[in-house]
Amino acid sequence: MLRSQATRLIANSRAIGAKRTFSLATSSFNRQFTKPLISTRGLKQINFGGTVETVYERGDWPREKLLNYFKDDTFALIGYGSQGYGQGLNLRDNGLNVVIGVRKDGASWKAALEDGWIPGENLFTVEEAIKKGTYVMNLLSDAAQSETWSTIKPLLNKNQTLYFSHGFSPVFSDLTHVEPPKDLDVILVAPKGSGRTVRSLFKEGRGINSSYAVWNDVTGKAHEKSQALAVAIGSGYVYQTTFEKEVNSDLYGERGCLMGGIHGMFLAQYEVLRENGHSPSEAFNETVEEATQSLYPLIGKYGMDYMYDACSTTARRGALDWYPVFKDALKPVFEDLYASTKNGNETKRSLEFNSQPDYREKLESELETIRNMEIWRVGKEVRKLRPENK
């Protein structure tokens, strides 16, 4: 239905893309922006659909400038989970002075050893690492930040900068009890992807998009620190937000279109197809495979309008007729979800579950249910049929 026209259009994508996009400085992200209103080095003010925002780019902070800016600093990275892994290795590869702080001989300690961190040189206990750091990067899980804050806070001093990658703990301090000191800079850089993606895009010579925010600006340099550190951890470009907006948009998005909502939609469409006599392979291909392998990549690279252009007239007509129906049906759900995020219900639920001593076992049980769903068992077999997996 879609493939012949899509193939033809993709063949001309370089010419089309040149007309429809411009490239952000040295990053390789193609974004459909208007012309920059101001251009100084890589810094640009860009009109996003009528709203002008400042975007800071990797071109603003070349490696030599980063090395000079942070020449007297040590980054004490606390926690070595997904973000700790990605940000820590990128900082190290950028030539900056990084130390990892984790529980000795725990799972994170062993993971850090595998990645070449050396005990006594750049791998320490949490307390030792914090004492060495001019920047303390709290990259523990949200639940762990809450549980360890009473130990970490007394170790901080006014000459340090406290760093987060999620606004969760400070914003919902009534639940987490994480209240940053008022006498030091407190900043945030939030990569828009997992730590594994932060790492892989950096290794590809690209960079993930990130937001930054400032909680305390005691020195008058907190914004500059945030922008520089965003590039140092592997960002291609970064835009400003607040701690509150970052956590609300993040929790909302994960539960909505990024994970929960898209999973629910996949399941609903698949089940209706199966209930109407379609085979598992057909139901999966028309629900997931064509979306992720054919259409969604077009949206990611060129935009929804381009994806419509790449479809047959029949597909286009149906999508134009039905998207308002889905929007009207789903908007009340998203309104409820945002309210639940903003009032702290989602935070409370997360903390209560993730703080339980048997949470890993309960989580594994829920994930096993997903693995055993027919749709995802079918998907495993379908992926084997892809030419690259032969």
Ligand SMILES: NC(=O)c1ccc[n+]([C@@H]2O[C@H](COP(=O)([O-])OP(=O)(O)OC[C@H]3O[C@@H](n4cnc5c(N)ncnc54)[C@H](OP(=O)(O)O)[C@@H]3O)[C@@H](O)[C@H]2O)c1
Given for the second form:
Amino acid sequence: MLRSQATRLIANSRAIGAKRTFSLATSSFNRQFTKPLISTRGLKQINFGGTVETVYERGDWPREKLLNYFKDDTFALIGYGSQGYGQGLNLRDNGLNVVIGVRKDGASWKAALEDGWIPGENLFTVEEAIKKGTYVMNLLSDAAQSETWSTIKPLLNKNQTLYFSHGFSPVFSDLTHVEPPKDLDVILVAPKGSGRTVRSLFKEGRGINSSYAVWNDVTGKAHEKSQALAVAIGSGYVYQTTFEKEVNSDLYGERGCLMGGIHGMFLAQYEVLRENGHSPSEAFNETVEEATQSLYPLIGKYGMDYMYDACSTTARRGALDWYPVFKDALKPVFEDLYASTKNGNETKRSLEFNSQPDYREKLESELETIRNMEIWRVGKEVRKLRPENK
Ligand SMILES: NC(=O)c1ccc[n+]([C@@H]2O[C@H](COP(=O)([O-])OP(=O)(O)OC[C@H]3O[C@@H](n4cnc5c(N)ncnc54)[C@H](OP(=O)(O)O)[C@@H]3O)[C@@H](O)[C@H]2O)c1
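Requested next: the structure of the form predicted together with the named molecule (the form predicted alone having been shown above).
What follows is the whole complex; the chain from before opens it.
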């Protein structure tokens, strides 16, 4: 056995051992909802591949400190979609005072009732909730933030802090018309994942990574407030950004490697295999199943080099030769995408589409097209064949 392989095996068994220990802590957390705020890595200055950045963690805001810091505050969460659900329940489980503001009897109102929010106690209309909040957390969909701004803005006062989870509305104010008042603190905490994951990781005793940014710092405490609130909503570690950088990187990433880019790459590879006579089962397994079930989790857990190392010498040689070819072919596409994000085209398109009264039906019809593609119909059958799904 090579020395490097032996070292890796030891490192892995340590990682697996660490995971086991963590699971035990997790079950105790599920009962108490207190453990994550006590865990700490203790480091604030991290050298990220040669660039030193300051990060904030749960250890910087232990539970008692958080409760004390926010003891006089009420968090008015406006909107109870993906992020409203995740952030709202995490704040509530952390012992903070939260009220939800949504359209009466809409889908979110019903979802909030199911999650135990009580009308008249901590579930209100948008207007009522804003009046009760010292923090107004605008977690409406981005299109809805623009549509409702003319009614929300007059309800805000200088003693409140206005919070977003995306830079979209204020950064592209020429398109959204969301111009935050200048006399109050305006902050952002953007979890790097869906609200469902914000919640599920928190319940497991883990945490989603988030960025934070400050738009207005009237009180001189906007940075501190953002860092504390990021921990309170269940973040793992938090890094600083600006509203502009957050929105550009976020729109770019989801159109690229996170969703659009990876979908396009799966389709291209699958189609070429099918055009060359490969069966659907073979084309799907070589494109998606092996990626999601075997290789991508290795990248997530231990890194890209580990994934290469775990594969055959034949696979390694080929991948090492071909990744620069893909990078060179795709870089111009990413450059176009970044430009389209930065110049507001992506925002314009999103606002125009998502503000249409029938946007849900139109979206559903596009998702139906995806659902009916051969590749994803094959995927459905392949998933059923997994032994754990039998
Ligand atoms: N989802 C993510 O993965 C994610 C990740 C990071 C940051 N963010 C950001 O977090 C914010 C919230 O996103 P989200 O994905 O949680 O939103 P979402 O799931 O689309 O939630 C939509 C919410 O907006 C309400 N709403 C829609 N139109 C409305 C209107 N005209 N008037 C009043 N309420 C209206 C909905 O209420 P009804 O049920 O009554 O329609 C619902 O409560 C956005 O800024 C987003 O960019 C999202």
